[in-house]
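The data below hold one chain only, encoded as structure tokens and taken in the form predicted alone.
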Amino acid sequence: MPNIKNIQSLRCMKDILDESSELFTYFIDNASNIAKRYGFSYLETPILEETILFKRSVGESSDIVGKEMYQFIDKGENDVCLRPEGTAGIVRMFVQNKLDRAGGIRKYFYHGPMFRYERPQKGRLREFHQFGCEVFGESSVYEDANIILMINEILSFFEIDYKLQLNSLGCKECMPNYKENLVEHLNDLSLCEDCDRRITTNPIRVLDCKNETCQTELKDAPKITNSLCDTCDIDFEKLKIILDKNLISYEIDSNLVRGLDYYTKTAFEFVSNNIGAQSAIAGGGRYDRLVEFLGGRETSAIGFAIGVERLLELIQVNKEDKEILYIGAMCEDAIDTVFTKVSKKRKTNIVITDYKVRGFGKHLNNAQKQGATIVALIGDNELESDTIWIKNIKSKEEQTLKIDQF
């Protein structure tokens, strides 16, 4: 036979089995409980989308559009791309379902697969995976607030430390004249080619650069909350207050633009110092003016992502309280009776099973390998006796019963 090169997964796009799955359906399903509780329902938007969508609302100048989608034409000459992230998807189905005509607040909690075509280093996958809310309609700084809280939440859940950085981009009414007074300043100053670039695309992208000269450059750059409009400094005090009464602690960053361009107002991101340089585990902010750019109804809104992959490196799963049953035959006779009571037992309990005879110790042996906390084994006596026996593998302790009594 001729030889067949073995077929690898592409360059950072990774596979989820094992520990990394248990990790992986962890964090969603209490991050998912959390949601919930916070009056958050479940939503999923396509993987594919027409890439059109992108451009106009994280926009041309930031780096997911210039550098990072999986873009191409399909087969009927229609120009799109794997989603990049999440928020202009859900903001599209909004207004494509009209939900921006309805009135009334609504809140989505989403999880799924990203792509970015990024340079590979620790933390960062070009197929990564995000746990995100939305709200729309909401336009009070308390939703701000909740939505800071509620990823304190998460995070405590899985006992994260990080530190929430904090800033706020403006509205409408202060943007433009504060976009004057930057451009002004970094026409003096020496930038990177593509800080040049974003000076006459969008001008605030220069104060997210990770160039480390750029950003010695931009140390006197003039703040945007200095020069916020009465509402916007009104809310951002309001929010800091907030945050204040209910001991979440934060610090001004006034550099923090979130990398694109559809935020306006409250911007935060969340930050580890335990993954590497890529630091962020999770942020949003507010963008009230997205569902009018992409055709819809002016509606306030606001929303963030958590980047999972980053979380899996930071957190354990809490097995203390997780009972998994193993139930096993120890002769051919009991492999009938063993099946029926796993059937029964899958109602209420994790069970898994080995449908070989096996002896005793193997019995043993195969559980704990596979995470079992409770072995529950039938043989011959047991079968004469109507009985089951069981070991809790904690505790050690033994016992026989009633297979009824199980």
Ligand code: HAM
The other form holds:
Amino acid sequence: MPNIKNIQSLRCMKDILDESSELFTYFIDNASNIAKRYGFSYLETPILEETILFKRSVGESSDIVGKEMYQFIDKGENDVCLRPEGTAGIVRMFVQNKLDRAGGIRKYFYHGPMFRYERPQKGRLREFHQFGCEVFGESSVYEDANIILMINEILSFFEIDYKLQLNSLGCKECMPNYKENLVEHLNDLSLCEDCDRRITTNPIRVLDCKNETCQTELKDAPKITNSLCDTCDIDFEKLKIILDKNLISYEIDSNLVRGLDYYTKTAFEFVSNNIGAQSAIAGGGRYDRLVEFLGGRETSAIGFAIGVERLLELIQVNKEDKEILYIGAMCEDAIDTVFTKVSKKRKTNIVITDYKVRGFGKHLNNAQKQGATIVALIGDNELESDTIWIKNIKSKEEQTLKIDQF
Ligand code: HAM
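Given the form predicted alone, state the structure of the form predicted together with the named molecule.
To see the whole picture, the full complex is given below, headed by that same chain.
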């Protein structure tokens, strides 16, 4: 029997509390507000889904499905797994609810835990959180630009520096020809074992192999951006023009293929230089064929997800802006007044208290430990005169007010 006292959280799975949870909710609240302004509505889908969903969407040849899924057979003999990402479940929901037949444009945002059994590394968790958005039914390249502008707005709100890497992966017209040329080229190279396998399963994944020898071998590989059909080429050029006009800088990376198999046309990643090797803070792109792959009608779609934990490494809550009120009792009889006052004040303020009688110094100490900016105390004298003593921690200003005016 393991010692009960030694039960720990699983490796690469973290509790989120105190300062981290404050940052976490600060991010989710503000990113959600931005998403709502862009016309997205909140959506929840289950964390557990049938394994086949991810095999069909993310792709059997991807590392996520091939190596990293938390997959098991449940008590009803169903082959299920914890979602490794959010898009597949949302497309499943879209098809299941026949929204592909209803027409029109639908925009959803979501946030929640994702699970990937990855090799432990800084910035790489096995349970992590994503904040994401998905748009269905809009094929205009202006929507691609809109999504990128929105991520830019979220990252700028939190004052995060980033580099945007951009590529186009073509469509069902141009991608097959490109793949054929690529395979012909790859067959003559000496690549790592993984890449050799990918040549038959999904050759474009070879392009983003992290192995240095493979990257050197790949230097003359054909580029997808040189093989786009007219429509994809025009759209990609148009996207670049819109981004230029809106002062969004980007780098074209024709090896950016993303680790999930469902992308078509625009693909992008937002990376930061300030968080180590796992530098991708957000990624996404178009997936115009996925609704059809999952049994629905062909529907244009585009989306992205931000890795919340990676982003939180880069932001700070501006505590200066936040007012936290601490109300305390210095005698037994004051607890009742404190209780009433705290309940009233909580309608508009962040209020902390502990309903214990403490001396003046203990209360001040307690308040400061919990980050209070204003301390309000009631003792015998204050009770007698119907007043409350107040101190602004930052300016050190003190005053006594009539309790009704507080
Ligand atoms: P993804 O690039 O696999 O895309 O994940 C998005 C973000 O999640 C990454 O940029 C990264 O910040 C974060 N992330 C991924 N794996 C981990 C990990 N092990 N630990 C910590 N953070 C991680 C997707 O998941 C797509 N569903 C995005 C999308 C939405 N495409 C279209 N719509």
